[in-house]
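Only one chain is given next, in structure tokens, and it is the form predicted alone.
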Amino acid sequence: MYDRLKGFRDFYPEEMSARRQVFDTVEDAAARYGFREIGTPTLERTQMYVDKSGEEIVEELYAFEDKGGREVSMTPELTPTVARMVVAKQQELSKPIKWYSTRPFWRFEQVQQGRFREFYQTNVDIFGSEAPEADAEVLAFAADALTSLGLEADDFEFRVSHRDILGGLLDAFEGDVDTRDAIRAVDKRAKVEEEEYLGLLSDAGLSYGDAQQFDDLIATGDLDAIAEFGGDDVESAVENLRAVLSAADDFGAGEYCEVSLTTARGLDYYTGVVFECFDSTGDVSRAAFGGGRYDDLIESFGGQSTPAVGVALGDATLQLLCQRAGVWPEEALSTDYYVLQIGDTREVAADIVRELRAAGNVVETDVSGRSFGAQMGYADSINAETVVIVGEQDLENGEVTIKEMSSGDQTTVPVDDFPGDDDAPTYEDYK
């Protein structure tokens, strides 16, 4: 026996019915909204996250030298990746750019509720649009494919901050502050003691006592008192934020946002609006997904200056928050129908089997030679709504056994007339 390798799932077929439904959910919401597939490689050059957040960065990776003497690495996230396709096409591509994909991804990190060091998500973005809608579009994907899933307004709030707020706040205070430090100190604001979030501040190069006061700015979320505090730039920020939020009401997402300058995401590319969705009881500890604007990172992987904006769905936290709400699709099999066989039977079972999955159909049959009450059983176990029974005895007077799985009740139909005209013929029709 193996055993399965730390922070890796298995999915059995019922499992994988539930998240099938929740991926092709989620997957619609964004076709909807003129967003595009694409497909991306599982392998990248380690360096391209090495430029993008330093050497550290390797150490959670899954990087290693392939056997053509290449440092490479199983791909962690998808936005480098995107703004390298970007760059690649950037004169060839319409703006605005629109894109989606559901796919795998790797982290070597420790292992907790709603992290696995391999994961699914569903990544959609817009590049070439700095406008406020292009957020709030985002938003309104993002609360569409929630809804859409069974979700209700009361299930889940979207926090939205704006990092050059928070930049701008903090290069309003004196002393040498290392804004980047400082707004990891933020992103940790709920996972630590006050007391360790304060000295974060301080170490960042805030005193204590500006540490405090920041603190109680961001917290109380007043974004006039805000704006006053911080200067012309910090106005901006705010009436950027506040454009965001109106376009999001016109859009169909407002009422599930609110301002949240202590949410601020950890990774140095955010530049404008970013957001989290959480689990509006707090059942759910960890932030269900994020997202937000990143203006610089296409012009820093070589590209022309082009805006950009995206959200990404982890399928781990979305099914946390999904089990909570009792929305999680049941995990169970669902076959249409199951065509019994009893004795030499197959061609004609055959057929009524090709007809039925030309009809779109779910449909299996007999493919190891049972017995009639194995085949039940087996018709049973798969959730068969109808089984439709090809007997010897049956033929022989032009007919077949309908039978519904539910009630147990059956009938007999000529052979001929099954399937017939109708797609999905059931007892119900013969009875």
Given for the second form:
Protein chains: 2
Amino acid sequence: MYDRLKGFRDFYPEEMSARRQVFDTVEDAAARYGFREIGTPTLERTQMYVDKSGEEIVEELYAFEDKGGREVSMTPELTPTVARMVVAKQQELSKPIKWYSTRPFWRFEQVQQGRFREFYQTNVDIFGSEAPEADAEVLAFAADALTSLGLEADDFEFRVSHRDILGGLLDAFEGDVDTRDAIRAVDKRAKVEEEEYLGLLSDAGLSYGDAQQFDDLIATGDLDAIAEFGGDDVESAVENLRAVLSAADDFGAGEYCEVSLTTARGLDYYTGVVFECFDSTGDVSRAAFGGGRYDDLIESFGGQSTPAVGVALGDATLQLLCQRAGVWPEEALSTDYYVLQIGDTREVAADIVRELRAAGNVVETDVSGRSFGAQMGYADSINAETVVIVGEQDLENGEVTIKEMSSGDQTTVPVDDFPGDDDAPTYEDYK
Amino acid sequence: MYDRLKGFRDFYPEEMSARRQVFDTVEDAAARYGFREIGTPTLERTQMYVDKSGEEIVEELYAFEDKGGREVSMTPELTPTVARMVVAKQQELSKPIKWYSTRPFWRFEQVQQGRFREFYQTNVDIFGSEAPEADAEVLAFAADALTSLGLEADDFEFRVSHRDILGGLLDAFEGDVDTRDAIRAVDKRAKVEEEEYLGLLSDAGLSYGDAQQFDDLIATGDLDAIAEFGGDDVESAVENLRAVLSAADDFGAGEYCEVSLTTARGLDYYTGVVFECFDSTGDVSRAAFGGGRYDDLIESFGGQSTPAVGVALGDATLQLLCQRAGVWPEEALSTDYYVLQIGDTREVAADIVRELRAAGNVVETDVSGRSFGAQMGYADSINAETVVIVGEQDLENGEVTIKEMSSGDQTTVPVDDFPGDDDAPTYEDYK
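Rather than the form predicted alone that you just supplied, could I have the structure of the form predicted together with a further copy of the same chain?
Full complex below, order starting with the chain above.
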């Protein structure tokens, strides 16, 4: 007997059925917004990730040398791959480019609640628009996906921030501040003690007093005060943030958004608006997912300057949020019909099965030559709504029996009348 | 600029849209038969493949040592993984177990037409029934999937064979015949010269004369003569093959099946009925896909003896078959509405967009602040059926313009009447 690898998951049908409903709901929302599905490779050259994130990233990757001597990695995220794809067809693609996909990704990291080595994400991105409407469309899609899952306004909130506000504020202080390190410190703010956080800001080049003042500014979130303190660059970033929120209002996502400048996002490549989705009750403490603007990435991949904004919904934390809110789909099979055979009735049963399937129903029948009781037990195990009993004796009278499984009620029906013209006839139609 | 790895593919939206339609059609057919979707890991322990196929298999795998020192491989096929999953929950799962899934697999091999290093398969399997109805259900599903794609009876054929007929016949000859090698030789029959093929049979232990006699028997496919020659084991295998074909008849797949004992399938683990799907015109020379019975695999994985039968439809050859038959879906985007904004009309446009999306339509609108002409060009590029023009001047009269893109016809409509009660209103409804 072989074991499954740690951090990897098998999904059996009941759990998979719930996951499929959730994936489909999120993807349907993306499709309604005119995002188009793409398909992407599982392996990319390791160099792509090293160039983007530094040599130390390799320790977190499933990286190896392939049989042809290429250094390759199982993709840890989609963004570099879609950036590569945009650059490869930059001239042909009409802008804005709006793409989505759902697939697994891999990171070699500690396994914990809501964090696996193989995880699934739906990525949704817009390339080619720097307008605030593009940021807002991503927010509106995300809100639409969540409400389509049954989540309500008091279940979740989007904490919206802006990298250029944080960066501009940091630049406004004396001294040589390392913006990247300081923003990474802000990203850790909620996860570490205050002293450690202020220490990280000091390490990034802020004096202790400046670190406190900086934190006061972003914690209050008073955009007017911040714009005044930070100068022109911060003022235009504040203006951009407000424009995004205004567009999000028009697009129906305003009620889910709140300004939260202590939200920073960990990834280095973000450039403008960033946001994270949180459980409003706080029961799920980690961000459910996040996204933001990354206007410089395509150019850094050798393409023409192309603004970009996107979001990635991960399966594990989204599941935690849905379960907390009681909207995770039931993990159960559903079956429209089980066609039960007694004796040598396969030919008639098969005709009924074919007609019901042709009408789009989920239909099972005996493929094991089993007894009435075993078949009835199986029909029950797959949650069959209706059992059609095709028995030798009934057939001599030209009849089959239609049994409603929820009530146990049943009736005989002329075999010529079943399934009849109705796509999904039930006991109720014949009783 | 980074390059894509050889043998891996990027799918842009137009091509992906066709692929998605094909995947969905195949999966919908599986779902109607009561196959249930499962989700499976991308990595497994390399040992699992070595135990099953020998040390030489590693050369064809994307195999490596992970950061935790485990020897792992990117899954080259699904069967070992589902066997592992069946064994892991053998007691809990009610039989028959009927599973499907669609996902990529990886093999490090020469890239050629219809063969990539990353390829996609829909796997469909039944565990726990040794009855011929199970084999027939797999055949019926496969036929249903293909006809749902638009293929017709003269487009494809299932060449059905039986491993125990081949094995039993081989045993009926004098001498010590290596059944595995001989069956591998049969699998190569159509791909090599006759002399080489007979040589391979000789290498497997048949005299040259016996090799010719064996080939005559399987080439004629005269089941009565074969049963008479082969003795009891072959006779019962012939009986099983006939029972499968009879059940396939009842299940509506008979017309696609023909006995073809020169079909052997390459994989060692098949035990009973095996089959391959071929292009009837011969234009696509390789098998589009294949499947068969593998009753011993679960036990070899440490589980209870569990009969099994399945099929795997690969993306590349299935695409070649569909394209040859002219039923490959059009590789094009489709969009129900583009809502075009002229001037400061975002708020009204956004309301219309939201209503249309809520009714399930694919709707795009401007997120780039572009001109009338640029927006119209974009609407055309995404094949928008209807453009809703929301202009400042029209709005002063309380109107929007509805333009049918195919004809260029347009009319104005009171903004309060659009979209109205209809889920998908068009120019025709207002003209």
